[in-house]
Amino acid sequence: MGIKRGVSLYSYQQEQFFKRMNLRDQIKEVRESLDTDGIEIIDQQAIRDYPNPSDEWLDMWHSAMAEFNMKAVTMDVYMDVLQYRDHVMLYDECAERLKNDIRLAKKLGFANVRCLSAVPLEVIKMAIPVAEECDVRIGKEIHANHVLDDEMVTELVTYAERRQTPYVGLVPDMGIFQYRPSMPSMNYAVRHGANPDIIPLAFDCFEQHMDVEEAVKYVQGKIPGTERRELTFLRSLDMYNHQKPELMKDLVPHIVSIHGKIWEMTEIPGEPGHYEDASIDYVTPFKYLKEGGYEGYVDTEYEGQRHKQDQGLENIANEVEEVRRHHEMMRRLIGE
């Protein structure tokens, strides 16, 4: 079977905001243009009247998914612990919210729910009986600045293996394999006052695995007078550079689904019609996923539009085209 392709409809956020694509349009695009069936959603973006959608909305959702023969892969859920005026949510309250999200995911036909990396394992543990009852897996996201063998990942894997449950696992975000700044983010910084001469120096900082303070000294040594606020790439230095992609192979049994993070898909020099995200390593992690026998979904999560939203409509990102290019790349890496 091998790795399967899907799309997080988060990728089409602008199309939704400007009312150029509704939910059915997005599902149709995934099926007809990308020739695949995996759908991931963010609950509060896609579900009208979340967490209590109307019967009318539920009928629309199921009708669209059935019309295009789609699979509901993962529902991304959040934990707004500040939603009450008088207190921060307690663990028990967070667990009840997660349980309700799992029940909603079941109602929508999803196989998994994704929690953010900040959600404590203790909260997830309290929700596992409901996950088992609903046959919905809980996946905790591995997002920058986490690494594949840090305490959060080890704690969850150890618990899952000790309890021998498949209902708690991981959702790696491919952004953890970013190894250089993305050009959309660098161009955004320049439009907002950064010296464009910083761009090649930012690449140097990544390639030399500098920490933040080393990078500040390096750039200010090359361009005296550079203000720290111009060095927008600094926050990324501690997030990337330290992954061990070979660990993906061993984590395969615990992977619920994967976020296919991209910032910008550009044509590979000398290879017309073939695309890559020049800031994220996909080749190496995909190699180890294939070796480990991963048969789940990698769902495109395009986020580069945020770096172009300071411009006019004529210059904003083409989300549909970015996702299509990402799937061209994934087809090649999967070997379809």
Second form
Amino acid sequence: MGIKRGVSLYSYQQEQFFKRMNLRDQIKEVRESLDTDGIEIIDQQAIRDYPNPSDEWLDMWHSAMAEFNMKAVTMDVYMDVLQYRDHVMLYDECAERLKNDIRLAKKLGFANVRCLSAVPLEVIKMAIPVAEECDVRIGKEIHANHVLDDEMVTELVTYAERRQTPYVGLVPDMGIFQYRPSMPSMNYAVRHGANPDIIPLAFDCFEQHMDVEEAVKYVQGKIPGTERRELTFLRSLDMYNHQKPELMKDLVPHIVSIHGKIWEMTEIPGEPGHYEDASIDYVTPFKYLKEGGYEGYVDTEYEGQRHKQDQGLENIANEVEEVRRHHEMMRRLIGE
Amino acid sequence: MFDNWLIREDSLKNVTENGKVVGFKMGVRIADYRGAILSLHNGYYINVDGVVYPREVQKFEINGKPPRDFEEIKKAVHEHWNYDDEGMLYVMKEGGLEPGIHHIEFQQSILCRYGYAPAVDEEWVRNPPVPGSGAGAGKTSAIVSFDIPLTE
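Alternative state: the form predicted together with the partner chain, after the form predicted on its own:
In what comes next, the whole complex appears, and the chain from above leads the way.
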């Protein structure tokens, strides 16, 4: 046992966009190249005619999952509160969407749904009876800008413990452990007018744990006239300062699954064939996950492709390779 | 996202009705990593050779149905624009476009959300953002430029 590896098919969004890999191709890649079975999907990316896929689509899904002997881990679901356009959705309308998504997840064989950080606990509570009935857990995402001990997390953990229910839990996104600017995003900013001299300064800001305002002041002090829109690293800087990875250990019983966020996998200097995301700490959180006895999935969520799509086809990201490298890293950290 | 592929480069054509050229059209993809509930699709900032064509003269064709204006699209609250699918954006303009290469500046607006945002939710129900401001532009908030030929 131990930590299990999976892939969110989010990672292959670009391959799907260009129609170079269909759903079956993506599932096959996970089985045959990564030698693992965990599959996570974005409902509105993978499921044709969401929320009412055809029988033909459902047959295709089930047969591909069976053919490669895969496990449907988590289905990521959304809450578009302006859907009706004539009013902002009420809590019970949001809960209806969540309940329907849970039923759909069940139909597809998923163990869990991931709901967004911004979904109020009240909405989740309304969906618990359906989660219980379907035996599908609801995991609320801990995404960037949230920290492991903020009100959103403690409120949910307190509720789950008081109610003694496994059906409400958490989906931490490894992006919360970002501790350096991500190069794909910095390079995008530079191609779109940001001063390249900002890059080393952004690294300083992270290293010195500056907050956003200190960082703006610091960069503008060094390069007068720098505009705030050039400082795309501020958002990720904002969360790094406050994260306590050791908290992952105690959260283990509440973790439904984990988003293995990556921006770019590069070779570790001096270690040929070994890769890391140089902007996100995996080593420390994985240590605490192991100490806490986590036996669930970490599903790769490669997100760096969006920062290269302003270039020609020859310079866009290789999603398949990025995910393969991430699994090399995870195997090593897990100790497979 | 998908900045350079939001308009298919060989898709720009004039539109003829009853023997008269009434506008032009182009194939567009979704500027996000997921499909969208169709009602959330809020039109385009589209500037062709320096002329801005507002949402009111735009129509959108998807899911095998005839082109609909954005007041109709707004009512498609239980219809999905699938991630994989190209839609056709129609712009009504008498006489259409001249043959040759056209400079297009483009931004899509889809009001998809990640939960409540009290600062804008009620405002966007009353006054949906005008495409081009970046508001509601989702994952591609830059205005993207294309130089593409009229093919028909």
